[in-house]
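Given as structure tokens, the chain that follows is alone and in the form predicted on its own.
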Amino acid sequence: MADVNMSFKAVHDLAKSTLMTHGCDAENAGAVADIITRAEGDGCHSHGLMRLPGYVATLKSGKVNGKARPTIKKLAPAVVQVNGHNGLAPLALAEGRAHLIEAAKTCGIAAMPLIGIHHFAALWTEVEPVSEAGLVAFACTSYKPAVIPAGGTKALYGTNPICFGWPRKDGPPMVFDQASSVMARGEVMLAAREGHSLPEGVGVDAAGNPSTDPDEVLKGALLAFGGYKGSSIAMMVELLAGGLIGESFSFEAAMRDNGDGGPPQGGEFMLAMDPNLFGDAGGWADHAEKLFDKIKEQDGARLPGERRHTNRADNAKSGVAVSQIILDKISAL
């Protein structure tokens, strides 16, 4: 089936308006259709119009309030807690963002634990911003459980996906972003939709058989990256975005889920740094720089986000190709 070509302007609005037809108010529609066109537009399809059904379901189910407005608590001069109550995450994220940049330029460096939040978009999209205001900055969250600790049978952790940004004097930061999986569940979602075999090692079937079609490894469970290394960053999400700021690991955002298919209520940690107030306020951006160069001085290396940068800049341009699979779906909503 062929894709169709479509504008980000076009992407927002069918986004929004989509989610104001199923319970929610334009500041949280908006929000999440900025991250929507936001993941559209830098190529990263797994977490934009695919992800819409999923938001719609858990408003069709009540499990999220659509219509909820985030509120910041100052809990230390360079912690600054954001409650979503039950609500979408962007909107929370866009509300404490800047109260976090605040608080970093201020104390030299600054958390932001978001309690009460509904995650379910790629993490770049927050720490880019935060970078982009000259902070170093990190984040993390977990899900539910999707990924089988080290040595371990069951899944317990979830993806867990932990971002880093950078930011630079000439140009937009440097941002990664990576699940504690072997593959982000974004992807094996994507590659069953596609019809697309897995890679070797990706993950199990329900009875933990190794499996490379991503349908059976859906029901079952995914591998972290690096055996016990991936194992260990999905255990020290769990701490951060958990048991840290007083919200819910994974197993425990299961517990009390609806199961509608749309993400769970759990929490996030942001962190953020100004690189100005650690004793090199002159020269860390040029130094950085040449390790920068020295990576792509090697043939075939490239900076993390080099090519989410292409995309934006040429999809700005020519559209974006969207599946007609997905634009069926949220049609059929």
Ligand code: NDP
The other form holds:
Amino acid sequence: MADVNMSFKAVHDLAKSTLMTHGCDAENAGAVADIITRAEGDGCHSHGLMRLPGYVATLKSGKVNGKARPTIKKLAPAVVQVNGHNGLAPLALAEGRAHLIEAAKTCGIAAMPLIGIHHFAALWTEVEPVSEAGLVAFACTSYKPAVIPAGGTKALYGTNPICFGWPRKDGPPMVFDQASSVMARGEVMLAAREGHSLPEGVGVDAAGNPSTDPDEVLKGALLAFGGYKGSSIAMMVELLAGGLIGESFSFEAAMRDNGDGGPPQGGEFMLAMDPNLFGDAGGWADHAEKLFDKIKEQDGARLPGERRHTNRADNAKSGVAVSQIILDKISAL
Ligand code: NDP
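Form predicted on its own done; form predicted together with this ligand now:
Shown next: the complete complex, the earlier chain at its head.
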């Protein structure tokens, strides 16, 4: 089925109005529409309009409060807790951001634990604005069990993405954002929808046998990237976004979840650092460029995030190609 060309505004309007029809207030709907539009704009379709049916499912089932108002509490001078009060993550993130930035610029380093949220998005949409404010930033979040601990047989960890942002003097920050599974579940869903098979080594079926069929892997489990090394990173994310901040581990989130197809309630951990307060205020930016230049001078090597920025510039001119299948699913809501 052919794709449909949409402007960023049309994507935003569709996302916002759909969410408002199903119980979000304007602030919550607008915050989710912002990150869906940014995902489509950067060519990250697995976290764009494709997520709308999942968001709507959580609103319809009553799991999420689409009118939740996040609250902010300083637990320590450099620890800004955001409680989403059972709402969707984007508004909690948007409202906490200025407090995190201010605390990091005052203290040099600050953390933002987010609790009581439902996270269904790409982390770069959250880290990039913090790095655009001149800060080094990190974020991670857990989900529901989808990844087998190295050597084990059953899914225990979420796909647990980690995202890191580095501000740059000229141009957008360098941001990488990656699941700790070999492939993000959203990418597996996309492959299932488009009828592509997966590369070897991505996941197993429900019986634990290696499979390249995305539908079977969605019923089974994913493998962590890099074997036991990625598995430890997935465990770290569980500890930071769950154990440290008084929120659920992925297996606990799943026990509470009603299985409506949307994101479970859980937590997120964000960190921000002011590079001007770490001992090389005059030099850090140029120094980092030397490293970036060395990477780019190698044929075939590039900085993470460059693909997205190219897509962003192209799509701003020509619009976004959205799958008709997704639009039909949204109409059916
Ligand atoms: P990818 O494997 O597609 O990309 C991971 C990172 O590597 C990106 O920053 C990408 O930059 C970079 N990269 C890719 N190729 C190269 C290359 N050749 N050289 C240098 N850098 C490169 O991402 P994943 O599939 O692991 O994750 C996709 C998304 O899913 C993420 O945004 C993540 O936040 C999200 N996610 C969300 C979850 C949630 O619960 N909310 C759970 C799991 C994942 P570029 O974009 O420029 O290609």
